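Given as structure tokens, the chain that follows is alone and in the form predicted alone.
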Amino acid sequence: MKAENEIIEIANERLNEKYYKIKHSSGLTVFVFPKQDYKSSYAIYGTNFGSIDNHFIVDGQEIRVPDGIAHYLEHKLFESKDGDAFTKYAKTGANANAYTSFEKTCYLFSCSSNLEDNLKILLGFVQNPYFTDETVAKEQGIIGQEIRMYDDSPDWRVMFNLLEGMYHNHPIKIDIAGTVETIAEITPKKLYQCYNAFYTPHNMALCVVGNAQPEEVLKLVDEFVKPVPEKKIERIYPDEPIDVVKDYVEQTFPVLIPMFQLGFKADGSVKLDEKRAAGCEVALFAFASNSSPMYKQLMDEGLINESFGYEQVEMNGVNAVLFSGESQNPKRVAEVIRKHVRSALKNGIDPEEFEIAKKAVYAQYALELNSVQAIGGGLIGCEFSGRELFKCIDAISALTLDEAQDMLAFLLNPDRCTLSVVKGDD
């Protein structure tokens, strides 16, 4: 008996917004958020599957990969026997990307009209792979190229250098795109492996955003996802310390002005729900956005400039804050940041400061329901880290002072962070 595909409205009355939920019968979980009144659509497709994922069990099978395969992989799924993909979109009029982050991998478009002819494509080239000898050699070459492009770009260094100065043992500390020397180890067979265990519809996700019904989403998916026994797959992560590898890092790079980064390493075994990622988005508004007292003092006394910013890190084994910018005197950034940690520890986040952030980090939500891409990127993301968008919401505005101090106090520990700088020669 075949099974039903099951349906889910998920409204909220607040925004006045609402989506669906499908659960696919091959197992593939599909979100429609219908926009009627909007020129534009968007889709992503997902699957939970990113650099970090480079030891594993998959049917009782254990593996491990190359550093770097998901990248590679990503690349590779463009190309078919009948051609590349980019080269289909290009007829139809559709903006195509694609990304591979640390936790995920995701191949998205955006359009004006064919829809349908579009979604064709994504569905069509995700589900069928093509890898020969040919093909991967001939892409170690291109894929060198833009590794060697990221070891010369500052901005880059001064993020993996001070991943390197927080985790001892975690792939996070891995370049995303893997080394010359780790991708000339991949092969069709490694990236069929890959592709076998982590490209199966009980992993992924589509979102499709716009102009678009569930029964039209849904007739498409129908004709290119077919059902496939679900695969048991245990993602091995090595041992992880609470404690930093170093406090400082520091390297010599052609710029300008000092680029750095000040990392705050945090439980990575805690997983986020809805209370508790909405407590550390208001709490990091309330300490770190550009109406804080601390953003006031950097900028008083010259220390940053408007390239100063933060952003959470959260992900299978990682819970982290990095804070990022240019600065004539990043030692002196990272001991007022330190100062400003440990004050609001012990004094706690001023309650009229909770309340605005509250109300920003709410207003930004109900903005970025106005972008396709925000949502679409907003679906996949939540899926994969077990929340829901709605949720994630309602959450912000039912936030308490006190739980919003208690994910300030778990991300923000002055005695476990490192400071990475790119600087020029002196």
Given for the second form:
Amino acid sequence: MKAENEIIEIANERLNEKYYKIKHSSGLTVFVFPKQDYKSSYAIYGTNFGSIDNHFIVDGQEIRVPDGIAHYLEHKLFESKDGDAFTKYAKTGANANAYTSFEKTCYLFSCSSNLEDNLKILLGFVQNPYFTDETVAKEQGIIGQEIRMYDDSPDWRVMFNLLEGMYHNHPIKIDIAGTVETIAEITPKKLYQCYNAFYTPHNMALCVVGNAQPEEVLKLVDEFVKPVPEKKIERIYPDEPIDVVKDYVEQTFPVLIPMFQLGFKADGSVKLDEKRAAGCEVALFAFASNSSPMYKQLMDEGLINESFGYEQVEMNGVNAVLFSGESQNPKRVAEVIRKHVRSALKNGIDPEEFEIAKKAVYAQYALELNSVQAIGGGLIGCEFSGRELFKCIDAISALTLDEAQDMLAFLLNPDRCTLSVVKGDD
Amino acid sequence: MNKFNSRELCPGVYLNSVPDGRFKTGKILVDMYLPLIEDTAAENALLIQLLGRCCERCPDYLSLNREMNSLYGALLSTSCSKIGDFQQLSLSISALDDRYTLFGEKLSGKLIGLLCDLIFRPRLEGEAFVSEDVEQERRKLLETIQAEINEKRSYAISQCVKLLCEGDKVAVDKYGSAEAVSALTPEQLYKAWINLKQRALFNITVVGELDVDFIGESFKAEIEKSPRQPYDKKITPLVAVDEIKEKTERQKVMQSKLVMGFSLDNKNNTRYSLKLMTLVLGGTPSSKLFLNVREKKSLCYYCAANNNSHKGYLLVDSGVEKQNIEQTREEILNQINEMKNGNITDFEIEAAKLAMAQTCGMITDSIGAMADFFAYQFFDDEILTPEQRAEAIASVTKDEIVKAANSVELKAVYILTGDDEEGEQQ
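Instead of the form predicted alone shown above, give the structure for the form predicted in complex with the partner chain, please.
And the full complex, kicking off with our chain again.
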């Protein structure tokens, strides 16, 4: 007897949108977000498995895998006994890709017709791993080239130098693709171990957005994704002290203008629900947007340019904020930012800036609802973080100044930060 | 099918609109075209930054940013690029659609007013821009120029274009030189602004649910205050030389870049046959370059072809290990020869056509892609919708592809690579 799929409709009246969240009988979470009058569709199929998941216990067995294996697995999954998935997509014309981040691996495509055929390809290759000694060895070259390309990217270097300066033990400090040495240790057996542990329906989600309806998606999921007993995965992360490793790291690089990242380390054990996540976003906008007092001082002193920005980083065991940009004087930038952090913690966020920030952050979410790709990315990100997309949007307009202030204090501690600089030889 | 309307408001000023109620935002894009010449490139590049910085009504960047953020974080952006023989200065604004504001605020009517304020009423001191504004924007532009070298892939491509098109307008740097930027005066920039109003070609593109007639009338009323003598809307094709120019540049890089520049005959081939030829060669994951140079021979991490339909040239760019440069170069030429000899499978052609049809279908669901798609056709004889473009590409025959391929001739080879010592260490 077939188990039932459980379908929930989730709507947002203000933005005139709705989507379906389905707990499929296999254990897979499926999202279908129809976009009225859109011609195109976007599908993203992801597993909650990324570069930081390099040590885990599954079926009572403790496993340590080489750095970079999640990314390697992503590359290899495209191959199957009957050819690679790109060749199959070539017959439909879909624009297909995949990526691996710190905490997830996602396979995706966009198309403006043939949704059913494309979904079959996507579900088919992700469900059917095929790793042999020969195919695994062949990929070393291409991934080695990819690693070298990142070695030449100052943005990438400045970020990983920063993470090494901030984190003592957490695997966030390890390059997502690993190193030429660690990927040499990858074997078909290790790839299958990871696949069998993390590529199970309970640990995955599928989102289909655009010109799509739940019935047609579910029909294919029924066909391709079979129920398997839920596996208990225990991810092991090393203990991480709350303090940073060092407050300054520097690398010389052939750049003409120095690049910097200033990272603030917050308590990584705290999980952010919708309200707290909204608080973080609004507080950071009020604190660091291009109309903030901090931005004004940095600009007036000639310390930053348009490349200045900030990003909140959140994953298992990590909460952090990174400020980044180009500057002739990164140390002074760090000093100014820290000074403004102290002042904002002491005096509070300006109420007027707070109201402006709420509207701007709300509009950023509304803007994302234009794009099938942004919606798909948003749904899968929310799912793996334990949040719901529309609740996140509603939490913004409901947010109070005190709540935002609390999150600012949570995120930014001027005594727990690291400055990373990449600069030329002189 | 998208509704698309285009008309000439007054000499040299065009208004395009794509009315579309599906989006949460609306966008107005103003592109301004001036001849790309060594003597004026720097002043125009700095001018567009000054126009985007402030105006009489918002006399500093902070008050302008605050105004934008109060309009639900409306996004204002400026850019300077090149298209054929022209320097393209762009100013765009996108904002939340009135239907979705939290308290029923109407934002749409304010957008064109703000754009007109920025273009036609900048902050001036007599017949000059304000020197403190000039100094800040000059610093930012110099830093942008310095940072270009950080993006190795785009840096290598621009160096190859310079080599290939030496002596042609398209070889001029879009920002001019750092020396020229350093020497600019506030008076000179004022003259550049007067010239912009009197002689530039203006192309306004509006996407979303905005009042196009109001936008057109507002802009026309402003532009007609200046005596107009617009530049000729004409691009001269590249005149190719009879030699192959070669240049090798050494920097501290782990991965080398090989960029090859080819001339094309864009008089006796349609832009659609040139485009399809380029796609079959190296425009998709099922192209000859991707499948053979990257996948089969594992010579490089990426290898892609792009053609410039306005000037008539083709670039093939790749990221390779130093020891593979020569072999990659041979294999790229080999793949082009295959095409010249008609060794193209039906599958390769169909895959490229399908990819193009899918891409065109997806454009219509993105507000930004749609604005760019129509704006990019400014210099073309006829403006096509995405659907029409896909149809035009679909009707290209194999013979036409082979004919287009036979016009491809190698003219320039640019290599960016590491010093010898580093190469040996690898």
